[in-house]
Each structure stands twice: as structure tokens, then as C-alpha cells.
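There is one chain below, alone, in C-alpha cells, taken in the form predicted on its own.
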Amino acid sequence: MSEKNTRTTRLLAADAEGLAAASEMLRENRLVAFPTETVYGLGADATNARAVAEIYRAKGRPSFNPLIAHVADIAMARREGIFDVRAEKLAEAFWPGPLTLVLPQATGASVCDLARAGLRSVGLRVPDHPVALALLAAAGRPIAAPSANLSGHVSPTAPAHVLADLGGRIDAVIDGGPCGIGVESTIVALLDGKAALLRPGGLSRAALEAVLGGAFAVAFDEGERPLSPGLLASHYAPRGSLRLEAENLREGEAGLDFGGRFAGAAGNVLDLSPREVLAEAAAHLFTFLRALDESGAMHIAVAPIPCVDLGEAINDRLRRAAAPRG
């Protein structure tokens, strides 16, 4: 990590200036955080391989794992890759918004082979924030951006959690303050004839079920490369251990509560939420477990989440966290 503050990085206004700062960066071959709904990504100009490779040094990122392409719209979206019915009706329904369609790779499409990981598929997403669709319309290209934040690490919902990861390491920050959603989007691949749910996000399964007009397949076979972003074993990683469906605290364990399960307990705990609103528990996953990291807790006890709507998100983001480095 010897190149962590070679640079300055620049925090720049959500207005006409910073959009203009911002959009010349990224035709530079430049890096620049942006806000979206979900998470703030990492955006780089998807179209050029040596900006897309400044994104994996910034981030540290495996180079096998494919960056999602963020355009401005369904058109530019056509452009990049093949849209079946199902796809049409997808983008139809929930674009803008978190939702990233891996499809096949359209003939001349723009987004480059490292972008893809080498793939022959695309991960492409209309972002439902004023601030990205704005950039994304000024750079007029599609724009790679994954989350803005050191690879495995907690991702960011608030431009204070990109600086302290990627601070000195990227070119700007545009300031879109938090983010509603707090999670990532949800991943489908329409590939071969198949639908899967690769990564489960802010979307629901149900949502997407309901107007495919059936279930999901089960999965894909990925072979040794994964087909979309956030299918490591090992993502969204604190530097201390999680302990996962936690029915109370143990000694020297910090909690990430929900629903007040650790209420008295002595100890550092904090409550995704006390209502038990999965929503605002999402909001606040990444910021409650980067302070937990961050208030040097090496044992978190996380108590247990309902898996359903955005439930699913919140535990598959904890089960990555709690899985095994190597």
C-alpha cells in the first residue's frame, strides 16, 4: 500500500462546478467517488483499461472480479449488452434504481476487457441518484465503480468513510452526503436462457420474482472467476472477527445489535435498528460495523437479522464479513 498518499484528493461540491470538475477527471483517466443510492462507487471511464486498472491498484482488488458499469440510461445500457425480454422488463420496472443486470456482451460495446475480468458478459446498472445520473450524463460514457473503499474493507456510505480509505489514493470525492439505501445493488444474470440472483441487494427477491413471473434458477456454474462483483468468499471485511446469530454478548465482544437484544449489556454495542425496521438496519450496516473497526474491536457479536427482503442483503453482506482470510 505504498502508494497511499501519492495524491491529493479533492472533495468536490454536488453542483454544477463539482459535476464539471468531475466529469473532466473521469475523461482523464482520472478516479472519482460518487454517491449513488446504494453505496458510493469508485468511478473510473469503464472504456479504458488503464483507468479501469487505477481503480484495482486505488482499491487493491482482485483483478479476476468484474466492475459494474454505471450508465446514464437504458440506451446507453442497449449499447453494452444484448437485451432479451426478460432484461427489457427488468430495466423497465427498476431502473433507475439497485438493480445490476450481467448480460451478454453486445457486439462493439465500449466497456473493456479488464472492466469484464475477461469475461464475455457485462455487468451494467442505472443508478436512481441525481448526483451519479448527472455525472454519468456529463462524462457521457459508461463509468466502472465499484464500491469506494480498500477491497474487503467496510464500503462506504458517507464521503468521510471514502477519505479514510482511498484518501491520497483517488482524485476527488463529490460530496452527495449519505447514501438511503446503505447496501449494494442486487445482481441478476440473464445468461443461457437463465435467471439467477447472484448477489442479493437492495432490491428484493420478491420484487424481481413478481415480474419475471417465476422463481430464480439456483445458480450458475462460476467456474474459478467470479460472474459479477461481491461473490468473494471473503468481501466486506472488518479487521476483527464477527460471531454471527449472537443471542447475547460475551466477555470482550462489541455488538452490532438489532431489535435491542444486547438493551444493558455492558460493552460497546450498536443497534442496526431498535424498531427493527430492516430498511433503516440497512442504512446503517457499513457506518455501524466501520465504527465498530474503527473503535478497535477485535470480537463483534451480531445479533440475528429476519432474512427476508432486505434482510437477505444485510446477512449475506455479514456472512462475506465473517468468512475466513487467508
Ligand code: TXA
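If you superpose the two forms and keep the largest set of C-alpha atoms that fall within 1.5 Å, you have the rigid core. Positions refer to the first chain, counted from 1. Nothing here was measured: the structure is a model prediction, and the numbers come from that model. Compared with the form predicted in complex with this ligand:
Once the rigid core is used as the reference frame, the Cα position of residue 56 differs between the two forms by less than 2 Å. When the rigid core is held fixed, the Cα atom of residue 28 travels less than 2 angstroms between the two forms. Once both forms are fitted on their core, the CA shift for residue 40 between the two forms remains under 2 Å.
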Contents of the next structure:
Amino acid sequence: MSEKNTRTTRLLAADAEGLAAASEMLRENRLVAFPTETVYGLGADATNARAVAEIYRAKGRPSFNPLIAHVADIAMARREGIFDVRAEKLAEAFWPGPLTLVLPQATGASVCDLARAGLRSVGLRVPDHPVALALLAAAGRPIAAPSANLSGHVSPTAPAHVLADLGGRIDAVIDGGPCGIGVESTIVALLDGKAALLRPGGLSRAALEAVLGGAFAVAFDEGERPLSPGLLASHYAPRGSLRLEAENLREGEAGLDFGGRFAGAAGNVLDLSPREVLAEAAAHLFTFLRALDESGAMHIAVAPIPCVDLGEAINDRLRRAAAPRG
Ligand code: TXA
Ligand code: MG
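The form predicted in complex with this ligand is what I need now, so please give it after the form predicted on its own.
Expanding to the full complex; the earlier chain stays at the top.
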């Protein structure tokens, strides 16, 4: 397993040459931090689960939060999310800008399951920064980007912050100087006919409510979670029950394997990574859980997965998926 932090992190100028190098790296599934008007984002191809898995690895993120898919314009956003009238209004009023819209995933969307943490919704944003917009246009596809800091650290608003946290762990940082806004985008969910403010940020509640023509139904708390849990399911769980740390398959069970433990057993088995590569397992996790769900599996045995590096996030999500539901 080569999951060590031994990369050379290039500092790229925000000129034509730097942008060409950065978009080439994104095409090769590498990690490129880039400036936005809010904070620096750690970008990877949002359509490629292996590339997205690298984001979690580099940040040392202990669980898979859904990531914001950054797009160049509303046309690209409409291919990923379903815009109702309010979403259209907000995008029209505030994009490009510090607003993330969480919308139902569109049919034929390209953002991968891991970037959405297995949810049916997708977070979309058109950032208001010339360097970010040029990079997104060159990429021609959504770029997943959480804030470019180590998990648990504050968001970076200058290239030096990114390098201090992620130097040696990512491939490049585009130097766009300090960020203008310096706090993350405001996140609004438009799902199931409800509008919810999920995270306060660079765009004010008042500005949003003026365009929506009314107050948000759901408040947020300091921890950035909706006050009304369950309104927005934040974790994907299959219908069937999960048996974790399974050494073998029992009668009637489907298998979510790791490292070929269930190889040769009869039944419906998907192996997250026959070679025991955690980044590969992370990339497959939500897609395979969903596939087992769609196959009608009611009992799923999950092979043991080491709880190191990305394995911590994988095990966290599996435990949540296995937990009893209300
Ligand atoms: O300003 C920003 O938003 C910056 C820049 C880089 O764009 N990005 C950022 O990303 O702050 P991050 O990963 O640090 O925070 C994204 C938040 C997470 O709390 C995540 O739970 C939420 O967005 N989010 C993304 N997609 C979601 C979805 N489908 N449903 C609910 N929440 C979602
Ligand atoms: Mg963050």
C-alpha cells in the first residue's frame, strides 16, 4: 500500500501556464488546491471516485462528508442537479458567488457517489473567482473541493496556509493570493419542497430570504447541522442489515468484501479492493453499497477493513450504515 505523504507539491502561478498545468493534473486524477472568493479549495475530478478518495486521504478526514461540486456556470450545474423555481432564482441572483445549493441529483449526472457521500442530493457552487472559473472551464467537468486544510484545522485563505497543512500531501497549489471573503459559502438545501439554511457563510441570510420571498423554515445550530435531524438524511444506509467484521459469508447473506476474504463463496459478493488498497475501497464504498441494496440484499456481511488511514472513514460510514434506524 502506498498511501504515504511523499508528494512534491508545486506552487503554480495563476497564469495561462499554471492553469494549463493544473487542469492537466486534474485530468490525471491529481489533487490541486485553488483559490476561490471564500477559501482555498482542494480540488479533484468530481466524476472520478479514485480522485475523490484522494481528497479524503490528503485531508485525513475521519468520515466521508459530501463535497461541494464546483462548476463553471449554471448550464454545467443544471446537468448535475434538479433546479426548481427557487433554485433558479437563487442561482440567477447569487452565482457566481458564495452560495452552495444542495439539490436533488439530476438524471445522467456525472458527480460520483463518493463525492456525494452516497446521497441522492448534490452540493453545487459557481465560485466568484477568475482563477477558479478559468480552471473549471478548462476542466470542463465538476471539480469536488472541500476547504484545503487538514481535517480539524481552520479553512485556508492564502496559499501559505494550504502548504502548511497539505504540503507533501497534494500535487499543487495555484497561487491566487489571499481570498476576498475568507469564510466558506452559505449552504442552502432545496429538497422535498423545503428550503433549509444548512450553513451560514459568505452570503447573508437576509439576502437569501429577500430573493426567496420568505424566511427559512429550518434553522441551523453552531455545529452546522440542521436543527431538525432526519429532515436531511446525511448518511446513506441500505435497506438491508449489515453485519460488520464478518470473517465469512453465512447462508442468505450478500457480501461486501475486502481483500478477497469471501472469494469462492457462493452468492452476491462485491469486493471493495481485492488488493487491499484503502483508497480503492473508499472509491467503491457507496457505489457498492447501493448496488447491493438495488440487488435486493437484505443481509450484508462486511469483511473486516483495517481502521487506519482512509479505513477510519470507511469503518465510520459502515458503522453508521449498520446502526439501528428509527
Ligand atoms: O466556500 C466553500 O464552500 C468552500 C470552497 C472551497 O468552495 N468549500 C467548503 O467545503 O467549505 P467543505 O467540504 O469544507 O464544506 C462543505 C459542506 C460540508 O459541511 C458538507 O456536509 C456540505 O457542504 N454538503 C455538501 N454536499 C451536501 C449535500 N449533498 N447534502 C448536505 N450537505 C452537503
Ligand atoms: Mg471545511
